[in-house]
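Listed next as structure tokens is one chain, alone, in the form predicted on its own.
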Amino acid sequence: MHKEAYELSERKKLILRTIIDAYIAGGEPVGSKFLTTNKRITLSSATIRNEMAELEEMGYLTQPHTSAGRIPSEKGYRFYVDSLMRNYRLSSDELRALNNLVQNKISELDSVLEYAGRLVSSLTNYTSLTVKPRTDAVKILRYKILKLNSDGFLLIMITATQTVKTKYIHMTSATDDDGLIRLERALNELMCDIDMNTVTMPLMMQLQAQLVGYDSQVSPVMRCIYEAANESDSGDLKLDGVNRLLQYPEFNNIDTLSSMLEVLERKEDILDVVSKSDKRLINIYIGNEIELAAMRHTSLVFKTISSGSHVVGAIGVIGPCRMDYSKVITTVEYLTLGIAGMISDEEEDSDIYDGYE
């Protein structure tokens, strides 16, 4: 909790939360007259006005016009998210829609993220984003060998980003099924989840020692693994429901909207934000916290999805600063947790290889 939280009385906190809740719901400045109708605030209009004036002096509220009510500042939203926001309870329909996604076995992560993006945008009524992370080099987590004919076999590699890479390997000498089984076992024992640049000669000799009689296959296999592991991934950002931004007055200004759309289309800036984020918690950036001038009226909420210690993607929401944070955070957290569990289940069941059997 921020130090300044202790400077706010419970009365000020109640007034601030009520103003922000009302502004998120209606988008109109909130005045003292509105607050007197709230049953939880048993204060006179004069007292409420004084409290609002003090909250404005402290930087939690602003007044867009002299005669208007107050609206939250970025500092007000930040305090609200960190200290005042109530937990959102998903409805039965929302739970059903989210559970339908995570219960349907979809082996390709790209398909999962695409569906998840559409669902989040629909449930929250904001623009959703889905991200595949940047990687300088691909780590391979598991290997599968599928014999195609007497001359060659398919080496199937599942990466830390849950993508599947395949390489056809021509056999220079006859290799029976037992040899391929031993090769697959040795690769999974020795060559999983390591930086290929750190592979040493002793490790290569250990691999060959496990494949006596079939060691002629080691060199072509290792060459293919090196190629797959060094195919860098620049990451990808996909958006869904961009048209939903037009519903909010914050984006009625054509210059504001076009500048933000330019940032979203370029993708690199958003990918930078995601790549530098906390991988364990939900990330909430409000207005200027994004450090992009074009998104100063915008909030960005997202959470990464991990499989073990590896980040395989991220799901989030872009909307106005007066976003319904409680609903967005609950929806994103529930979905990312479900997808992470689904990926873990698939790894245990080896379903990722079903398309190759």
Given for the second form:
Protein chains: 2
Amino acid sequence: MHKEAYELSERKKLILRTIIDAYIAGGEPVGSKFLTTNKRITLSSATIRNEMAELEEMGYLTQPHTSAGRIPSEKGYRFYVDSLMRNYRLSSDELRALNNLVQNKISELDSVLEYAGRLVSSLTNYTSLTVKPRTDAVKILRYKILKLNSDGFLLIMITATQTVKTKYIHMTSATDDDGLIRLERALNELMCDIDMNTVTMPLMMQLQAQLVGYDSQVSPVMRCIYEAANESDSGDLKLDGVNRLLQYPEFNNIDTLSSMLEVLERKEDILDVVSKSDKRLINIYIGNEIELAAMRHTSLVFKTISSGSHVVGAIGVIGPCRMDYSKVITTVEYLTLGIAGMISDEEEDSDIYDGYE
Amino acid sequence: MHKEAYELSERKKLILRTIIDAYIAGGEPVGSKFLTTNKRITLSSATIRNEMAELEEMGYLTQPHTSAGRIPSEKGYRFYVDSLMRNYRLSSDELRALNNLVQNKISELDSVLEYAGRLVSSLTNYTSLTVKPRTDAVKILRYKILKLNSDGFLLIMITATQTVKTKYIHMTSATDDDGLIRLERALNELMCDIDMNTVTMPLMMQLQAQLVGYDSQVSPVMRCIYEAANESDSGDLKLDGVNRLLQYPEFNNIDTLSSMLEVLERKEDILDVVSKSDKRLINIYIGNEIELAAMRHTSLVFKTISSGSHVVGAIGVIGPCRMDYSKVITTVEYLTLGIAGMISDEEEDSDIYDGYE
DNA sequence: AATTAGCACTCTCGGGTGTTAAGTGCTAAT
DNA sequence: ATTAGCACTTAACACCCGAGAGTGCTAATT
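Same protein, different condition: the form predicted on its own was shown, now please give the form predicted together with the DNA.
The complete assembly is shown below, putting the previous chain first.
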């Protein structure tokens, strides 16, 4: 699969994997002597040292200083994630917690994501992130007008993405029922399924023409429609368990921590990364693999949740490069699949999206 | 106003104020020698030392260790805020930034709060917080039913707080228009302006009775109404500029920082404090004045934004006890007033709340 | 030819020590 | 009542030293 796979002997792979496992678990540089305690490695420390020196030369390991053990480099982690890592088996407790959330069928996606974030953070002990995707400008398929009282009416818009938006519109001058019916008809004739940025003067004039006598209503209505169509939910990123990062020695340094918090606060950047990501597979960014300079010492793992063809959210984890990738990946994948299933179940009940905001 | 005001000679007050001003500005314990450089104080360091010793005995100052200068105690800060502090004058740059936000009439309250938070944080250099209040279970004043297609209809609910909620309801069995009209009428007769927790069996049976032939529709509708009424927007707290706290030496200690982040993550606690606060004046909590143990070393300043009689949000600042109270108070008050004004302007345009989510 | 034992070397970490600077409290003089 | 002067306390910093961990290299062993 990878060129590197042929570059390394089985023995080197074993040593590399053992080192990375140990470093992920303990967080301290791993020395040759420690490796001799591993049952699967029956070599003297000297031989291991030679192998480690070669692995370092090849770029899989680095040394914090000459008299310390080795720690994985980014290339090392990458190879580990791609080829070496063992599958994590969720414990029964963990499974129970995860299933609990999925089966508990909380109807609103927002709260599902909130609980999911909290759960992922507590299970993995890293910071979790949940994303609600941005919804771009949207086309409106159909209009309904509902007179509420003598002062105004409710404009109901059904969008192309099968959601409903409503706006209350205050009537500047009394408009009789006939006017509202004509307005509704005119909107449905002229303003359906078009890109709001292409509304031109001729169209506007046509609209005005159809509504002679009620044209004072047109401009507030148009404003509302325009707003509703462009209400781009710019995407929402929520984090949970930020303070968990503090327990890892790599963030005991104030500078590292500071740059980390800065990243977490630049939510647009993270949203950008998520929006540009693979929508079907799990995404793993290790250290500098992400373009953000301040994320040099952190890794990001996430997966989007899809319902049918469209993305409804994403769940992931942010933590140190020394992350328990195996556990994180398993947890995130299990949960995203579960939530996707839960949503598609729900959609069987109702074709249109039930409950929106 | 305060008993303490009589306890202190003018000279003590001058010394105390000068110490607190200096400590807020510099963050380092203030010694007697430094105070002699102040033009308004024409005393020798020895005299000042005596006064400082007395102020310490009275509880306004403390000493980190015997050979350090003095720092204000919580009592000291409290007295400073209540009686000693000078008014801060916003600079023209600051005024411009603040006015810019207020005059820029962004229509959605959400984005206004978001920008306001960012602005407050950047102007004061502390962490800002913005709160959208929780909306409790709500009574529904009126129902409208709108048939969208043969599969289902839209249930529109106008609430007592003048907002509109809609739910799409899937029809299990085909229901003709007459059924929907009768459903709407029955809901408006029986289910208006009542507390959802008091819906009793007799009421349910009455409802069923009015809808003979269509009763299969009743239970999903009831479920939706119940959900809509109890969709308690549990309040939303957003923070901005968390990383700014790192620049203050009081948070250079990992433990302090950790407990701080923990507090920031327990948003419910902060929401609680805000919801129980004074709705008209600015609220200032210094250190332990707040019940949360982990906030021992932080202060919280905030003010709610009201439109007419109801609270639409709150803006504030979290920072070290050594906070530039004067600047923070002025900034927060100016901005909350500005936003309140901006909202009430808007409400002149439309009686009902225009644009909700 | 591959592996291993042995050893000199390097580097960090923690503890101990001495010095410096800041600031105090007290006493006696003004 | 105020102040000068002085002895005292303490944190902070720099410095040194030894212990411990781990390495790379060489020579011996399998």
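Every value quoted in this text rests on a predicted model; they were computed, and no experiment measured them. Heads up, when I say rigid core I mean the largest set of C-alphas that superpose within 1.5 Å between the two forms. Numbering follows the first chain given and starts at 1.
The Cα shift for residue 207 between the two forms, taken after rigid core superposition, is 2 angstroms or larger. Core-superposed comparison between the two forms: the C-alpha position of residue 85 differs by less than 2 Å. Once the rigid core is overlaid between the two forms, residue 189 counts among the residues whose Cα shifts by 2 Å or more. Core-superposed comparison between the two forms: residue 223 shows a Cα shift of 11.2 Å.
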